[in-house]
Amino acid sequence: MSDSAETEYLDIPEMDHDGWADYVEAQGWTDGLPLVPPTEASVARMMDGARGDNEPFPAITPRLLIPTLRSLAANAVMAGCRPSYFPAVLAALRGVLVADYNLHGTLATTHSCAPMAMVNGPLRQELNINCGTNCFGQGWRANAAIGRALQLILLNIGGGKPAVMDRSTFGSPAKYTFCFGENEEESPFEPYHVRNGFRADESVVTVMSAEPNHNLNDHGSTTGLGLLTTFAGGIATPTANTISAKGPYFIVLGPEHAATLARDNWTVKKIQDFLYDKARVPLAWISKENQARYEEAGHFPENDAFRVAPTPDDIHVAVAGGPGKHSAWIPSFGGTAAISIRVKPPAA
């Protein structure tokens, strides 16, 4: 999967699936799940589906290979993408090459991070993206191709391979895949890209480097207060990376909990400032070591507690999911930010 003119197109033997699995095997571009081939005809029609995005792309860390739009829609063909998908990878892979990513050190770290990509705007319903009912789950080819796409890429193009580069002490499922769509119809707020600059109609990927979602169970609470209590008490733990008040987090509510919030005249504003002052990490849950550590980086106590997001603002609030009184929090690397870049639409 090079990107240097030599070998940018392979002559690969005809094989059967069995053979065809063996061999990308072999040449360490799998994830570990099958793969579709990458035809000429198929890499041809996925680059068909880009053609209104002619920018060109940074190198991609680690092995600073600058992509060509082939290289990134035979990635894309392989992580089973319709033609159709490949804008919304093109920008998630847009985002994570923005410097503020970090992409090197998140992929380096041994930390469980993954990109996660959120997509807003009509882009979710043309593509059939799943933001309700198991939204971070199996079962919508739109979801778990995406997110596998922007995996492959960062595999095959940039070199990020397990036990090599990528050196995650335990990884975790979302480096297959990390792709949700904002339950916007069933929001009570305005969409997360309309409260970051962009207009309604317009379509986005937001990518933060993410662990995997820390499901907010709270069957009890009649009030947003009393929900928010509960939200508080799950995102402060000293075992996250958010203990560093180094980088953003996600509260991603569940339609039920947030017609609650709304009910109660919770703004996101409110949510933000309320979660900013109330989930802190108390001195008693942190070890000597661990608070002398922090310190040292220039991470203080306050009231006997640590912070652990550094703003109210890099406390990000979405709305996704189905039926239930369930959340979720995505606490991020820490080293990161959620970066947000509009995907450009095919040229007509």
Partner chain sequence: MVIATETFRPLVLAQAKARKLEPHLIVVKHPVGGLNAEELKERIDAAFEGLKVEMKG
Given for the second form:
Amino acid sequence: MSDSAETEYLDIPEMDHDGWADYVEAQGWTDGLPLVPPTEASVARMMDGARGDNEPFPAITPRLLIPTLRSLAANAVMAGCRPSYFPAVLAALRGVLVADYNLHGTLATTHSCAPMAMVNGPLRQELNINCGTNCFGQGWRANAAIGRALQLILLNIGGGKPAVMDRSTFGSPAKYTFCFGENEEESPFEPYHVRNGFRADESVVTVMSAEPNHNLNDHGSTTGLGLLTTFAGGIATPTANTISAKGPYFIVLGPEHAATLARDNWTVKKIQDFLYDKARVPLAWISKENQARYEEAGHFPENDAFRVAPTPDDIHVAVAGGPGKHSAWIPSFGGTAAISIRVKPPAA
Amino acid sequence: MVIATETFRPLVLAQAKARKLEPHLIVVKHPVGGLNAEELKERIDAAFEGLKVEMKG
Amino acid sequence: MRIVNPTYGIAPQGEGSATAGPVDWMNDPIVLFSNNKPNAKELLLGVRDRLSSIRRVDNVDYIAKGSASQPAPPEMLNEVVRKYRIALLALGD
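In place of the form predicted on its own, output the structure of the form predicted in complex with its partner chain.
What follows is the entire complex, opening with the chain shown before.
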């Protein structure tokens, strides 16, 4: 990637598709996949999708440059966004730029975290964001392009270049894109954003620096208590960063599991309290050296086990996915926060 | 002055460049974490030798 | 063809380069600043042990930023800047 950021426009030779693919690879602009050329016209159309959003952005670490709406739009174009996606991309970006998200730490770490973005509200349907079957997977342009645009912005304007600034030991597939919608229509609970103070008719993007989803398979349990017992066991692992109980995690309930929990009168609050109490890692699973580290950092075991969440409120409950007896656990980087930002609709 | 392992040298330099700093950098072999006391001694010796060079200017 | 530069950004105002003044390596106070990663403390304290053979170390202090994954609190950094002329940081890993 060029360190010269002084030129807002670049005049480059005419080139065919293959030439362009080689060019962006040489520039270090790509996540590895081909990019759409950010021509003046396509970028102008993208910017029109955020018409009226004049709130300035802070500098993006580690390069510490302030983005312009135009350079942000260029990355959204390259990612394959429609202009209608752009407000969601900007909301996700504003979220990761909130100090508590700890963008610098999440970009430079050896951990495999990626910026997860969950969308709530009417925008999910307007943009055809997949909230149901295969919602963490491939096949939906909005899911793919919104998450990808955020990552390209962090790469190209932020400077989070893999193997230079991004020191992740393994990385993860979620670093290409990690965007989904809450399945509000099949959730027995209030939508996530409404529980967090937003109106139901507002669209909200919630970001968290996260590992990809870990599957919570439970075909056998027939009660809410049975399901939560299984989930607590799945979450209680000594190898996720949650072992330090420094940050949030998401539990994304599949609609069938959510229905069973609601039938048995499990509220979101009760689910949080149960998992906070029961998801503990026994001392026998943790090396003496690590026990000493955690205690030195002020994290002490209770009843011969370490909790994995700082408080019940750090356990974020949502509903997504389609039919099947599966839920998902999404552990965070640890030193991060779940940040919700209202999507600004374009001015009329 | 920063003590970093060779693996993290590019990270230090990239961050310093963004901040317009010229870091005094002491590079030791990677890794540091996970070493026992005997292995770590080599890293400490290397860091100290690097520091002495810096001290002499 | 003409494209929009996807790396374009504006440097914040007032961000000048920082330069350190001269230091007295034999007498100035030194802070050993740990990033809380495993063995960072042992590495830094090992360096202090060896430093004792060539300079005073009663003003060579060790501090840790608190969490390996989060930035050091601004007040901690301000205190370091106020009290010390030299900082030795363990970074990465």
